[in-house]
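First comes one chain, alone, set out as structure tokens in the form predicted on its own.
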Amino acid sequence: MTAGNNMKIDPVKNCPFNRENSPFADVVLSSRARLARNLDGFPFVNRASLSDCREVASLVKHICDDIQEKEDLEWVNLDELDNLTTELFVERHLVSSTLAHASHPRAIAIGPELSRSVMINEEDHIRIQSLRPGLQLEEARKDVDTLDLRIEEIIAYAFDEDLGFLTACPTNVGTGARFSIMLHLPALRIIKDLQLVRNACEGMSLAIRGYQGEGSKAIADLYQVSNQVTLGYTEEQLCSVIANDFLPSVIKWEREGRKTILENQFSKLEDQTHRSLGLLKNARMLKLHEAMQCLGNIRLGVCTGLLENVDLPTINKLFIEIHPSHLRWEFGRDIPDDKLASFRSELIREKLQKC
């Protein structure tokens, strides 16, 4: 596929949720880092003139250019691209869906393996961000930091001594860093101890959130979970809050929760599993919702064991894959609305006969 400005697409490339041997892939599916920065004498976006939206972006396209080599990042302008392409970004979590429907100048910066990108002109005028599989938080904060490095060796960014560096939103100003993790918390749901979850994350200034961030809500069984405060912190500490003071409890919950099920709930999961496995190999249209729900529950049975001719990178490309513009792509951009159903069960199905 050939985007707008010629820059070659492969979105079957590098699932974010994808790898084989990921750490503790069977709880946690990725883990994101993101820095959150301004340039020094720009008003914040929400406050910018189109010129300084256009000059912003172009001296980013500079330093772009400039460390090309470095981290070899390809610059893609969001008004160049068609429509597909920025739909497709966003649900592999690429861009925000605020940056793909402005209307301002803005671009995003891609790495080639399509898990690192840098948005520019989004809430804050650069937002660097490192998408890896399992849990890896500390290979993304490492990651994001080092082109943060790169960058401030060319322009200086927005920065008070006391406050640190100055963001749009109050809520990101000090470190500018966001760390999440999306989990799969199947087992904790049915024996009804979510709500462990949720006071553990509020008792360590975490937010939960369903399965696209802020304001949705869960679909099979997939949270996220990220840091709320970031002022009187260094990025370490907010990573490692996440990672080795939230994470290890959280994991063992869901993996007692599944031993019980499996002890007590035996023949319920085991229906549960082949009526799902049943329903997406046999369905001729599926909606979005249901068929996350049923990858959902049939991930939940490769996990415990119920299902060994089925695989973990399968299930979790399928949950990237069956989005709308990730089928346009496969089968066509035409396709209309009301046909998207059948495509998603043909793929569906034409995936788990593979396995």
The other form holds:
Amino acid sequence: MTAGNNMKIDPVKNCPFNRENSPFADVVLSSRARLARNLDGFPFVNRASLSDCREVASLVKHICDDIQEKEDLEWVNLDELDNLTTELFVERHLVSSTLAHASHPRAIAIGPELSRSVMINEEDHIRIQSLRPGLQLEEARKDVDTLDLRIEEIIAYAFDEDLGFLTACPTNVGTGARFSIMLHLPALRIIKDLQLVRNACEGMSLAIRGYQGEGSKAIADLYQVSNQVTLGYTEEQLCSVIANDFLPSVIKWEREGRKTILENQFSKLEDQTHRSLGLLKNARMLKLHEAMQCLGNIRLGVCTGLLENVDLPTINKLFIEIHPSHLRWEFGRDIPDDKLASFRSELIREKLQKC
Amino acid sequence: MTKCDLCTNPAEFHDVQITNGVHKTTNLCRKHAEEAGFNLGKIDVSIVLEMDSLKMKESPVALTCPDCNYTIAQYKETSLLGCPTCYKTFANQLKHIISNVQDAHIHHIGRAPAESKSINRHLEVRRLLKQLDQAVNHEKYEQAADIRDKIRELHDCGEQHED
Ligand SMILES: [Zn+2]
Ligand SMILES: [Zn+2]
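I've shown you the form predicted on its own. Could you give me the structure of the form predicted together with the partner chain?
Shown next: the complete complex, the earlier chain at its head.
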């Protein structure tokens, strides 16, 4: 309990989506960069003893203390963190669900606004992450790179001249870098052109997934696209494939799709937008999936100019804030599962008051 | 028919290792068994099994990582390697796996880390301590004395730097 209460950071107030007018916000919700690193001289986490894990954690904590002046990181031992905050970090994708529910010594170091973080003793000893709103993949890459350089000044990483950074899973070997963007593609779904995007991904060795990541279905027309290959390219190239080769056409297709729908299927779009808004503003119990889908629909309404008095950051934040642990953080940690739907609708009504 | 752990060919060689009560089975085709360091010779499976039952302890031993005792069978189960040295130990098998998951790329061209400083010494000492342990266990006392000297040297130079 203690760590959660002593934390400087309020995960609800510190949200990178608070910013307005992020680049290409109509299609790109967020950009994320992640580096997987391991310390030289230690077994990987899945093979490490408890004392190895403890030693790795204490070395990395030592490093974080050392660079404290340059990188404001707050150290949190996950063993000491209360369940609610842990689950909240999972909903924020700051901590993986596997790491949250493991029992070995593990930690997270988080920066202000929760945009930068370091996971300790996940699949790899160190996972450096940065999340930024809108299309800022190159900036996110620089965030993790800066942090990576500071850490490597102090400690030796497991590295091989030929294979690059050595990771527990060969799918991450080389750069250890995973770059991803979260896209909102409602028009391409409506005009049934999503296959275009899938083909583009396949041609560029990119993976496309739903909102929750690995194996998840698309929800609210949100898609995550990331590099599948980590070896044989520079970090800049991997970033550039997504930001410069893949994304411009996808943004163009989605925007053209929205224009087509406005011109040819106006009544349908108008109906979908106001039907969803009506549900969000009037329902007294909203399930997560239903609320997400309706939020996705009104997001399209905002982007096509049908809805005013609600901005994109509000909707983007709601996608996150209506998850169970975020609701409990806001309304009380003891809320039982069957009451969540009521609190969810209450929060949404409040945020959409002006529309 | 059992398939090879590393490809779709039928497995010709089978090995079961029991560590701490956990069975690890290895099934490999001839090519991959040879690559994995199984000493096949000309004997075929039935003879190996017979020798096993005669408790002659001549059965081939699967390649294990010297730093973490990992086997390729354990990799197959978890899709995770045991330690950085595993990449060297299983280099032959991993070549195919890496090329498969990395779109036929096998060389890193991204950033390389700069020479790091302070905690490196800590890791070096740690590695030497492990070697010292092994040397003592194998009663290689001369080697152990050498390692001890190296540790002392590292320790001294560390203290000078921190002054
Ligand atoms: Zn084979
Ligand atoms: Zn190993």
